[in-house]
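For reference, the chain that follows is the form predicted on its own, supplied as structure tokens.
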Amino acid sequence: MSTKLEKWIKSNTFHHSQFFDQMELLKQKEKTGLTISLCIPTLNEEATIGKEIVIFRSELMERYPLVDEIAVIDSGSTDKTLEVASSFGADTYFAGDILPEQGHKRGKGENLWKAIHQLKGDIICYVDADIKNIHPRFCYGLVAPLLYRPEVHYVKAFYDRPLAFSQGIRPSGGGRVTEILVRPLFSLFYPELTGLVQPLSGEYAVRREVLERIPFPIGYGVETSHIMDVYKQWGLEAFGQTDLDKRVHRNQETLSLGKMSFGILQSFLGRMKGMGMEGDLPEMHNILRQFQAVDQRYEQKLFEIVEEERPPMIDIPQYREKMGY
């Protein structure tokens, strides 16, 4: 491992205890002069919104105002998400209402460009809307290196990852895709971002003028991307990763995993060709086939993924009308 890997590692990597009094927290925000907006993404997570929102607003905005707003943007639920999340204090929009100008297309990256145009803060803070343990620290704890170290700009969460069955819980697992496909990618072309313990993870908090400069992959790519056009404008030490302990979470099917490292290795590769590393590489095809067992035959299914993608938000006239740009 490389020095300057391992020194990474050394000094960008904290414990959200580190972080745990509240009112230095406070004091330090202040200090600084910077507000932080809190962006849950959802499709249809009626079951576990309303808690996330009451923790997060009780501690982070009345207890300590560590966040000065806190927003859900909605794909198109079709159960009670918006409904819950409202009655409990958060502000709520369909991404379809935002930059109406721009259109509407299905995805969580989508939720997350559009939140850059409709918060607020010089830090947006994104969490999953799926977390069953759900704790102020999945929010402070990514914030605070932020507003302690101002050469960071990008703070990914890790942690152990049970997953959630409906017999229980299951003590460890998940990480999957990262561990079979990311991980290994990253090794053989970006060593030093394998510094990352879990370069997937949904939860991350990032300064305004990088959000607004990288494009956005509306699919599963967008945590991927984000991580190489980072490293690629700002540099391994533009990262920090906080450890949050464990994250609970429901756990997804094989095939839907397959589905996702499809869509990942769609925006990877298109970024190496961006990046002139591509090689003499063949068009990419857009069809995943899959095989699943239905009583004594294999069924095929066919999926077209696509991995559009947004540009940087800075590109956008009506964003740069708003901010006075």
The other form holds:
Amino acid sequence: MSTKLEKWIKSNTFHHSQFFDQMELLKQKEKTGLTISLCIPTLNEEATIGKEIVIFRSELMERYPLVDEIAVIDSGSTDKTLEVASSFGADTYFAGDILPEQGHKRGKGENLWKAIHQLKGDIICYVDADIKNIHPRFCYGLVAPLLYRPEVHYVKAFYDRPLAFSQGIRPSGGGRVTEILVRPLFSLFYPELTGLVQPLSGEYAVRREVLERIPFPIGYGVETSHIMDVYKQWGLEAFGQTDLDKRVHRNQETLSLGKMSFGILQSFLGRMKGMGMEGDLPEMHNILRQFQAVDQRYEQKLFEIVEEERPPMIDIPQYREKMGY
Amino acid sequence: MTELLDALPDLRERLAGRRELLLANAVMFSEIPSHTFEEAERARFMMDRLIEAGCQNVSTDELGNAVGIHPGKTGKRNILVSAHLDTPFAKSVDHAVQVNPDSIVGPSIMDNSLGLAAVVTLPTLLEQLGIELNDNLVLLGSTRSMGKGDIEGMRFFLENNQLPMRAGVLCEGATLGRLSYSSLGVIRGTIDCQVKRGATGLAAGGAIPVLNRLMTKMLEIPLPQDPVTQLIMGSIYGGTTYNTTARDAHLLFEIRSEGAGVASEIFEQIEAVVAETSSMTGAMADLKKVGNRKNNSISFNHPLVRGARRILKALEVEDHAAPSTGELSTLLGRDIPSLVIGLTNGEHRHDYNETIEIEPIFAGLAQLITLLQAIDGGYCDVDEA
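Right, the form predicted on its own is done; let's see the coordinates for the form predicted in complex with the partner chain.
The complete assembly is shown below, putting the previous chain first.
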């Protein structure tokens, strides 16, 4: 492991318990004068969204006003996600209503991108809506490094620390797609980024000046491409990561992970091309082929997965006008 | 007291505006496993909350009870406000809670995470509402309340606590309108049956037929209808699989009665049944008493009960008397006028889908705060009523 990476891991890896004293955190926030928005992207999350809003509002707005707004940005839920979120006091938005001039694309990345335009905070903390063991640490653990360390711009969550066992490292450290796709890719092309324990985690807090300057794939590749783009523009030092202990969520089926991997590969290879790191890559197809057994034969299932991408928000005229740029 | 009653509708409204504070505490308590004898993590959380709320002397005792004092203006007298920390759910149970617009669902949300949430949120609510009491509030999360715990936590607290209590209010998640001012005599017991290899007669069939005979005999014991007395067969387990004679079988039971000494009389008869069955079948049957609570009560017309009824009436909530089988017995046994109150409506008690309704909680909280104000104001004292 390079000395630089070792140094980064030591100085930029945090544990949420370091920031347990939220009164101190609040004082630090006031000192920096920064405002914080909490964004929860949703699509049919009625079972878990109520609890998230209740806990975040109580602990992060009423008890300690660390967060200035809590917003749910929805892709078009057909269940009661928005009704439940709104009943507990969250600001709720349909992504299609934000920046209507830019059209509406369906995908988590779209919600994250549109949140930059809609929300007011200098820092935006994104937290997924499907966390069963939600706790305020999922927000303050990520925001705190940004309040204390001005050189850090992008803080990722990780959970379930990879532990050393007699037969090596416990593979669940970073999740299945991370360990069999993203980490091998980073190891090949961006070894310094392998220090991120869970590059695909859905929880991260980022400064506005970074968010508005990076493009947003709207599908599965959003987290991977963020990391590559932030690394290219701001370097390894811009990253921080916080151990949030345990996160309980729905487990995805292997076939779903295949789709996710396909989207991530598209974004990854597209970035390599953009950075001039590829040789002669042929044109990439956007059809994923998976197989399933039907009676005595195997049937091919085709999925079109197109990693469409939103440009940096700062290039959008309506945003520039709103922000007075 | 009329002033307090007149203020109730407004108080309920103002409490509804602070909904998230209470609900978040209820959810967080509920998601911390706290099986009886394993309450330490919940007690830690309770202490954190009490410290954050500015309570004094926040600590735990040898039995893990969590306690803190919300100081009153004069602090000359003390009112105990308590909820039990333990649940019947093992750590392995999924403790995730679901919050819906009108209800919350999850193991222990009703019994008794909501009660605990009310206790720890009280100091913050009183401060935000600008309510100052003269008396200290002693805020307690008691351990070992359920099952084999046999309310040891509360017993220990009262035996060792140096503060004289003017009154006690025990908070339960459900049901709103419940007023418990008497405690039933309760004896809990276990019977462990074992048979040896090569046993003959009924015991040759294993421990389960022996236990079955025992239960039949127990159910033949005549129970008085007045005072109301019940024998509850709570749980049976034994053996290992389909095709192997069970070597052991176990029964958990409870006798409860409104009559003084009746539960003890029934228990003595069960002792005789166990001895007889043991001797006739050749099986080993071992009877143990794991809990014993005496009948205690204050009268229906005690000023504390009257005051509580007036508060419920002003809230347009129908009151109903429900004798307690829990900690109330210990408090009343020490001549501390006390009540158990319920905070909302709920269902599926002790199931994985325990459910509470959100809306009635604010009436429940208004009831609690007004009752404390009434005690503090002397409206519930025998000599001043």
